[in-house]
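Single chain ahead, written as structure tokens, the form predicted alone.
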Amino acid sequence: MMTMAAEAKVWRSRLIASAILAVVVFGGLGAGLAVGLFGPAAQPTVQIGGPFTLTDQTGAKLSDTDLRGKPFTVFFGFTHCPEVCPTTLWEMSEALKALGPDADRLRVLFISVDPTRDTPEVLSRYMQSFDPRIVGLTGTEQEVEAAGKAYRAYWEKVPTADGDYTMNHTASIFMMDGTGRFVGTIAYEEQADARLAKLKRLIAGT
């Protein structure tokens, strides 16, 4: 029977194999799909975003039709997670608080990839810890499943050794303009003034 210690080993090494492989793909696809946003005009290859309908942590419904006119950012997670997810959200808190009014002009969702467990209910007591401006989302299995075959997000489910599971998925944030169409990506714990440097790039629509 494998350690806690050498379990945790276990799910680190896969969680850094996903972070790696978001970066590798979707930062590939940033760098040719951020082309209003951040360089010269070039022909998108891959569709990134796209209609879904959802659930948040009010228990209110809450579409992508709902988001238009105003850049969103997208982050696919769970509320579980022992790392990735709580830093993430973390790093968004901190950059809204740092873009001061200007956050007003900027949605910041995230994705649940667990809608088994992570209910509205369960949502609403997690974002208690991180700014109440990003909004928490969920919804049914076939509800998820269609918004992440949209931003062509990664997730899988895997066992854990005391009969429960966790969820390894895609570690980036997606960056959409006030239309719905993808500019890019922010990284896993990239620079703070990256990040910060992104998201006024984003509100600003330059």
Given for the second form:
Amino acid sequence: MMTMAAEAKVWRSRLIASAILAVVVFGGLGAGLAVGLFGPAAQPTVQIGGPFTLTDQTGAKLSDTDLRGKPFTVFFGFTHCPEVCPTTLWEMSEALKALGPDADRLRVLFISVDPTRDTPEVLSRYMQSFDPRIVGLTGTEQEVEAAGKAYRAYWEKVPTADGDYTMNHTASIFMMDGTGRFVGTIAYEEQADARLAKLKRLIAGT
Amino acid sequence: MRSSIRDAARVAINTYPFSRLRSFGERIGIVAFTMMLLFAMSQSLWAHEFKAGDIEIVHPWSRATPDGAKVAAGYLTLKNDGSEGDRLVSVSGEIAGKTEVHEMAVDASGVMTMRPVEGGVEIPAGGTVELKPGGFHIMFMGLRQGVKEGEAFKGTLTFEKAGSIDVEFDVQAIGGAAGHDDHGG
Ligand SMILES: [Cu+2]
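Beyond the form predicted alone, can we have the form predicted in complex with the partner chain?
Full complex below, order starting with the chain above.
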């Protein structure tokens, strides 16, 4: 038979032991969850990014291998786009302005999913309305198809009344690091400050 | 340089009528009044309205287009003050070869989809329908010229019951918003 004091001591140590256990178990779970949700382990379940060769608005060739060493962003769109594409290009122009000198540590790419209409000449004119550092890219149907496949981007033509067409397409921006590895996306609805914070993290490599 | 600006400010503030307003409160009052006046003026510029029968058309607006662009989007708010539903069946714009009304959405996987609205946009009795970024838009296609910021253009809206009406679309900057909602997404 233990004394009251000894019994209390045992209870206290049991309590402390279970508290420690709780911290270890739940803390571990929490940390695991955090890594799962936000850590790098969660990202590459699907491979996003890969080889491509396209033509920029000056007529020069650009391949994925030319992009090594600097993080970059990729957005798929087309110039016959009423809202999402001009808005995104304008928002990225604003972001580059806000980044100041750090903007030079980032490449911003716009890949046309409508190469029949978006020739390098058309792109060259269109891109004049945005930050001159944004690279507009186009190519043959096959070249653009290959780039889209690499990024798992989706698009389709939608016929309009008189034989013309418009397009549905992936509207997210893909963020890639200096080794060409996928880091994350920026959604179309994202606010300017959230977009800027993501780009700053991409540049800092954190 | 800076001192010359300060000198200029001092001269300005000592010039009639400011010179009469010695107290800080009076000066603040003048500034506040001027700002209110400017604000009120800009509101009336933005909030232009048109009326076709029971349909009120509030603030038709568009965005400047990038260089060489062949399409532009138009937005507006439709209010039905009547006791019967109506439909916006067609739109035309002086800038475009062809104009349609489209519905746009971005789905969960980040894909933007856009499709023509079949049979026009319904405006229920007593109801309001907004054509705004991220939802319905008027799609001006085959642009004859670029749309420039600050250069309004004319258009015609046709309703099933209320008939046709000429309106004017205000033009904001490329990424510009309607004036009251901050994200033009
Ligand atoms: Cu459209």
